[in-house]
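One chain is shown next in structure tokens, namely the form predicted alone.
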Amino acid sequence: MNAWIAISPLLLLVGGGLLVMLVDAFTKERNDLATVTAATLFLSAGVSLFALLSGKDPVDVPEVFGAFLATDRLGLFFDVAIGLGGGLSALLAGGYLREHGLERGEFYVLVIFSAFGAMVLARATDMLTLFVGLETMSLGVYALAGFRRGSPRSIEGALKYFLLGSFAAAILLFGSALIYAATTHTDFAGIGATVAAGDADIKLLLMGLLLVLVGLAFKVSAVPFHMWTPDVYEGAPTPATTFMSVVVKAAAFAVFVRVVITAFGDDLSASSAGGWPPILAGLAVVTMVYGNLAAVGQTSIKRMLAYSSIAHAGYLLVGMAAASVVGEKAISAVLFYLMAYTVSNVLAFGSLILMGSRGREAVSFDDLAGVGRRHPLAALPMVIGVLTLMGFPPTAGFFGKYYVFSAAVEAGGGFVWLAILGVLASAIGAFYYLRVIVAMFMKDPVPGEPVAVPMRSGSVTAALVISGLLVMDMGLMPGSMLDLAIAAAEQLFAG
């Protein structure tokens, strides 16, 4: 495979972002921007998928590129997830922004360049690239969170996200500096080789690793570093919330995988006694339990989905922790889960967007009362969305959880209890997911209160159809996506 094919997804986003800026300057039809943005991101994902399916590794990779960014199957896999999630978010924005009087071209520019930063982060093989990709992605997402400039709730959420994100980035940067001081390397492979050879300063190394894990835990919304998530998800425009929930989480977990496997995959760092596995296992426990319990009492569906996102981060951390024992099987389960979560979350948030029209959003359970009886076809995507997030067969979410918990059981020891706790936490999740279906089909609207009226938008409908088909395809035929995830994981462990 030509090296330029592996590099082209990043170049496509840069070119697409510049094109969107040019189109915005010369047209007043903002729907064109949604189409161009979605097409750019889908094309980037398509090129990555083509390269991934070819099964060939790139040759003659430019040294400047290869030293800092990966061209491996793991990077291509996450290019697909990021491009798909970003493209679907752009389609949702095409209907939402116009319906709610927020149509401005900079939204799409921010989406493209934030997705570019996410791809850089997912491909990072060096602490320097990690930080550059993280900040490129984050700065755009901060702006997206506060895009509704007239809403105090939106501005409050964006400010909280910016301040906490800045602290988390500083902690991660300080941890990277300590790792460099301990190993004299910033590249993940060099760090791993130095640690495995026993040449690193252990005290500095462990402190640096702990700080880097804290910085990454913030980005994936792991408890207790989740404080920003509910307020930001609720305050941001819903397409921006969708983008954050799928693209940011996918990129953060991608670099999480690279850090713990490539830089700290040695026997000491990955030991169950004093390495990163017990830290990740502890984060998984509190994140699963707290995320699900906090979601139960929510009246806003957006806040419920925010706590749901926190809980899903906990399930993913179960797979991450189990990777210390079962390696490729656990990481491939994490990759499959992230792809399934991407399309599932787009379906759930996209359904909320569809239910809001005439400048009014449907965000609470009361807003959706009876909508399933009045508009059954419009309610169908939400039903599929909450069922797949719940893990109901035969959807993508079911197999995502099955593979992650199976990997934990195979790892044995305390990981079995981690899997059991994950299943119990999922049972709690079933309660609040089913509440949405109950509200739509078994409750009547409050007399005198406005009722949800679905909007008419071709781009929103297209996003829901695409994500719904992918949810069912990955549920009915999970083997194809799992094979790609296994190939990416195997190459990662092969070095």
Second form
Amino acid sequence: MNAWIAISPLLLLVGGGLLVMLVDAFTKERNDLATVTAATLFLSAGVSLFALLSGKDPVDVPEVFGAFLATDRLGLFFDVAIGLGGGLSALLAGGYLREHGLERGEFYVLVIFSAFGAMVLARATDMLTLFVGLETMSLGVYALAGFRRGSPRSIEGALKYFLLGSFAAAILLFGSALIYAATTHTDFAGIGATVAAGDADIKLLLMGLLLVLVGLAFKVSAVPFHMWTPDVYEGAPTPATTFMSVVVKAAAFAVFVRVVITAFGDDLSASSAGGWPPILAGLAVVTMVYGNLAAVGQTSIKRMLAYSSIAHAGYLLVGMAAASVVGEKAISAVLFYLMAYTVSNVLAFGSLILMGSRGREAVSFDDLAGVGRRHPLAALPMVIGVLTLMGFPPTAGFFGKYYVFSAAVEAGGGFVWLAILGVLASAIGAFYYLRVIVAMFMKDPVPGEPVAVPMRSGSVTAALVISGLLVMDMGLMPGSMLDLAIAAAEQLFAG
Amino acid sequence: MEITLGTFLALGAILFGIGAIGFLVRRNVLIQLMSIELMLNAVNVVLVAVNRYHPDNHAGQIFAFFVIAVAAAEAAVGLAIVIGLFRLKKSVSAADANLMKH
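If the structure you just shared is the form predicted alone, then what does the corresponding form predicted together with the partner chain look like?
What follows is the entire complex, opening with the chain shown before.
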């Protein structure tokens, strides 16, 4: 019985996914599907949030799940992030698919089952669960990316994502096979114990670790494994892009945390001289610098947001690298950042969806010219969205950056330089984020070009209101979310 | 020559390398799919061989079954995307998917 309760957020998604498939077969009203999908994902997030807030220790059922699946606070925390991000994406899809003539029920089924894979991935404590969760999530997302079958861009994005994604998965898998060869363990705790006891073949182990890190860096789109990100984000239908940028990123970082802390938290792999901290710090530097610089020159806002998501992966990697010194503090900062990033990114992409109507999407800066003066209320969510991605107080994004960089400063040594570089890189970010506001309020539309007309959709409005409120809530009162993140990080290090 | 675990690891690494090179060099999507299959099978060789030399549990062999099953699912999605590409471009070459530049 306890086992059912422990994984109830995942079971809810499975039930909801099957229900959506049934409803899809018997109804013509696709709007209901968006509501059912969002309700399922929100319910799953709500159950997890309730369990987190109750303060009781999550039920531990090792006799059922063994070392394969974690039922800890970290898992619940990511259930909340994934359920929230997925549910909001489904609401956005409810308006977008109807407006652009793409209404097919598969979209919602894929969203739910991918979110399920993401939750499994975030709870993975064994290389096997990691692989199965990763593929369950990714296979759905490949299909979502190519959902607009008639569009060469959508198919091209899906193809690039699929090819590079499976290539990266194969590399990650070979890495875990080498780790298995070095330690004869596939579970993270067993790997950690064998390495700490000195029984592991160090050469094979380090090679395996390197390959696993490459695979994970690909999934979180860290430079130089980011090549797919701009093309896939641009080609995919915008709600699918939203889903990718929040759910996939959150789940990939969740398992990233588990791998480096649980499996490679020993003194040798986590030393600043060798092992993963210098690798992650290096990735963080190039990712922050490249992501921000490349975003400056973009003419498409969708592509700009793709590079911005690369830059955010860089800031998160700063926190991950700092976790080798100030473990709990850095990990809780990363968790808070991911939650803030989830709501901020939904707000930004959702506003972009809101600006397009009747088959005509708003994607470039020119499309948004003058929208702010003609439709000030519709421009408001976009303004808050770019401000929070920029890290402007008092929004969720500000505290995310603040916690991550202060953890890096506390870690001392070279990590202080990482934090300084992060702040400088965010300053570049201010330039291209503010350009969106400038385009909306200070530019006039090109004469003769059609002007953007915001769509009217209850579900898109609902998604924007929810994410906007959460952005402001986490910006004005970050304490309650931070407490949840700290509790999750503490349990990870204790267990 | 004596067959040791190292021999199997070397075989796995060689197969994996051939697959990786094939993936990077060839532009035909179907060949790239086959190369990925080769890489996954290299993983299976390593997993099963390590399990043979450390038979206290069966994690490696079970893992190999999962890899085989997931590889099949992956191929299904991949081929669907290739069909989508072929419908639009009348080609299965990754070089023809070039609308968006980095």
